[in-house]
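Next up is one chain by itself, shown in structure tokens, the form predicted alone.
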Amino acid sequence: MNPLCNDKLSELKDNGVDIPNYRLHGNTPKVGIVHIGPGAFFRGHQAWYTHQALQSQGGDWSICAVSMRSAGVSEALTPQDGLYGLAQLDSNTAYQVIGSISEVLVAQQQFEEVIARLAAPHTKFVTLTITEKGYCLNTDGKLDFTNKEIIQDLKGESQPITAVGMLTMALSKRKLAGLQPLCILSCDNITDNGKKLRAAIIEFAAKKDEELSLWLQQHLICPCTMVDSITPATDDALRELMSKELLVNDKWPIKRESFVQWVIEDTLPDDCPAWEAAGATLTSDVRGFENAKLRLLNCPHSTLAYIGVLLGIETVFDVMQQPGLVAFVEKMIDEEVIPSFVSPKELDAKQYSNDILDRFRNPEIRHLLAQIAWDGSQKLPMRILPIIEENLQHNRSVASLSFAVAAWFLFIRKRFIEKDELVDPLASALFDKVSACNDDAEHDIAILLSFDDVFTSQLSNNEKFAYYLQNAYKTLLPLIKNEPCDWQALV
């Protein structure tokens, strides 16, 4: 089979496949965007925001793809003149063809092509998805100056192996030749994530040139963004699909659920991509949107997780399938969890909380139970116990909320009464704690309540949520033991 590629493209719009139009004859709009960690999230997100911009508006923002370290992405691609194959999962599968990509480099590779890019006089955006791993913050959220990699690239013996490096080396560049910074967007899951990103980049460049980093306070722009899609990763199955779909050979096709968010600072420079034409949604409080995600929808998928997982539950699209936990986790979103915030003004939190519901129930999408349960003593400080404190704080309900600590807690339970691993950074204390564990209700969660890593002063010590978290924990108890739990009074 013939592998896709620009000549592929008339013949795959002639067969009826949604192909990128401003890619045909040979035509491909110069690169305006550089991105930092093409990987499957990106590709199946801001790639194809971009992708839907040029559709719709044209420009010249293609994208130069840049992997730090790893070749795989531009060994599958460049054969495809950056092309790929994205299947939308949902209970109507579409099919489309992505040309936003021109070019994918490798830096540790090809370190001066990408330094020409970024200080490129047409390059005006660059989009990071590199993991919280890859900015080298600290637990304060500030540039970690300890880490041996920014160590390294401050020294300044060899080619920046960070993303704050290599931003900040060609940033430089851009200013001795008299142009304007980029525009920096990161897309990770990092809270004021461009506010982080942009720190960083100055703290760094005020080590190496003092007066860089002042000409970078008074002009580099890195908005806040929230992203929201989820990605399987790529298989066997899936190329198949694609290849008969498409009647190509395409070596790394994505797929995703058809629900897809980007919503970004409005801060952008003017000349920008049209990524609002596209369904990006720009606002002033990012905030208040990152807030809505995790308490509207980490909260309930953490909670359906911990208590699916104790009734041996595998994925969220088979928790879904239980009328009672979904009447629970319903009631608990409309009685404790909306009334918890204040909707940012361009979102119905309601219609937000039901799109969600609705994304768990995609049977495309096999999403695990027990790996959404990971890291439950970092997540749990996130997403569930500071709607306990607001509730708490203003005398609303927090008995179903509880319900979802005590589940975490029994969840630690019984993966040590199973000698089953615990995948938590803090897993060994929590293990300690859960061994001096007797089954009563109020012994135990005093031991929970004593786990200070995770619950502050003015939860551990409040009386009303020890009582509630009590009654769950009695509720729950009998599925540690493979015993029937009483769902009635989970509604």
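Numbering follows the first chain given and starts at 1. Only a predicted model underlies this, so the values are computations on that prediction, with no experimental measurement involved. What changes on going to the form predicted in complex with D-mannonic acid:
For the relative rotation of rigid parts between the two forms, the listed residue sitting on a hinge is Arg287 (options: Phe431, Arg287, Leu368, Ala446).
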Second form
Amino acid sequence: MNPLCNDKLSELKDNGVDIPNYRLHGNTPKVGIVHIGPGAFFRGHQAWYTHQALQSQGGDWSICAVSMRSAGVSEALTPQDGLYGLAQLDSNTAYQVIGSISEVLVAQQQFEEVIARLAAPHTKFVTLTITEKGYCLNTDGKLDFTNKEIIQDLKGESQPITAVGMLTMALSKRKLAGLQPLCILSCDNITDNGKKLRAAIIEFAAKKDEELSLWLQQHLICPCTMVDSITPATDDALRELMSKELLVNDKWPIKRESFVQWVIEDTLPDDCPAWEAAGATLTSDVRGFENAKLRLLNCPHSTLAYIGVLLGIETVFDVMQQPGLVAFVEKMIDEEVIPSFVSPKELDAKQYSNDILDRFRNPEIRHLLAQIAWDGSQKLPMRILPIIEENLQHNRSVASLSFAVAAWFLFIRKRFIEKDELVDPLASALFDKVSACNDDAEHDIAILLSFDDVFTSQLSNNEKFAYYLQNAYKTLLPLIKNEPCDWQALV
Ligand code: CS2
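We have the form predicted alone; now please give the form predicted in complex with D-mannonic acid.
Every chain and every other molecule in the complex is listed next, the one we just looked at coming first.
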């Protein structure tokens, strides 16, 4: 079968495939956006929005996608001229060829080219999906100057290896060249993502060049964003499906649900891709949407993932077939999550939550719980712990949320006992800690609360929280020994 590439687009169009018209006849818009972290989520989400914008409004807004280290995406997409197939899998299915990426670079190998792209006058935007750990923040949400990679980048003896280090270098070049800084959009599941990113860059710059940091304080725009679309990892079944649908060989297609949402703080410069026309919402209240999404989607996702993995369940769809677990999560949402925040006026929290639980029931999306369980040390402080901290401050219940945290801890213990890999940047420190557990709830929860890269001191010193954690721990402990647990205690 022929490979997917520019030359094949006319033929695909003749076959009725939905193709990027703006890429026909060898045309490729100029690069206006650099994206760091070209994983599946970016390709299903921001690259799709830019594709829709180019398709309807045109413009020179193609994307240079940059991986910090891994060459996999470049190896797959470069021979395909950046093109790939996107399958929207739902009650209705849709297939498209996305053409918004025109170039894929690997920073570790092509550093000068990446910096040149970031510093080019025509580049106006940077988008980021580097996951929570990519920002190198501490539990206060500030740049962690004890992080080894940040220390290395500050020394400046070799090319930067962090996104913050690399962006600061590019911004410095732009300042020297008399250009505007970039408009940088964090698209990760982090509270106040734009504000934190902006502060991290400015603090990093301040340690290197005071004037640069002052200039950035005046001119750098980092809008906050909320991103949403469930995008499981690509598997062979998808590759097979796409070759049947497109009749070409696509090395790395992407699948996602049809639901997609991008809420962007309305501080974008006037000259920007037609993201709004493509369906993005511009608003001054991103925080309300962000809270709603992190608390009503990501928090239940992680809760279901840790408890589900402990129960030996594989996917989100499967976990949603367990009435006891669903009842537990619904109770957690009603009693502890919805009361914890003020939702934006456009949004009815209960309805939004019900719609999310329905999305979890999409039978076409095989979303592995093990994938959601990755990087718990980075995810919990964004999606679960702030709710607990606020509930404790306001004397609201934390009983069910404590089950989510205890399940995460037992998930780590289970991986340790079974000598399985733990995908988490703090894996070895976490394994070290759990190696001292002895099944006594008071003793073991004290170990959990000593993870000071995860829990703030307010949380680790809170007796009520410790009490509920011990309670949850005792209930769930049998699961790591493959014994049944007392479900009634959860609901
Ligand atoms: C998930 C998210 O893997 C995870 O941690 O909770 O990736 C989730 O699917 C997205 O945020 C949905 O927009």
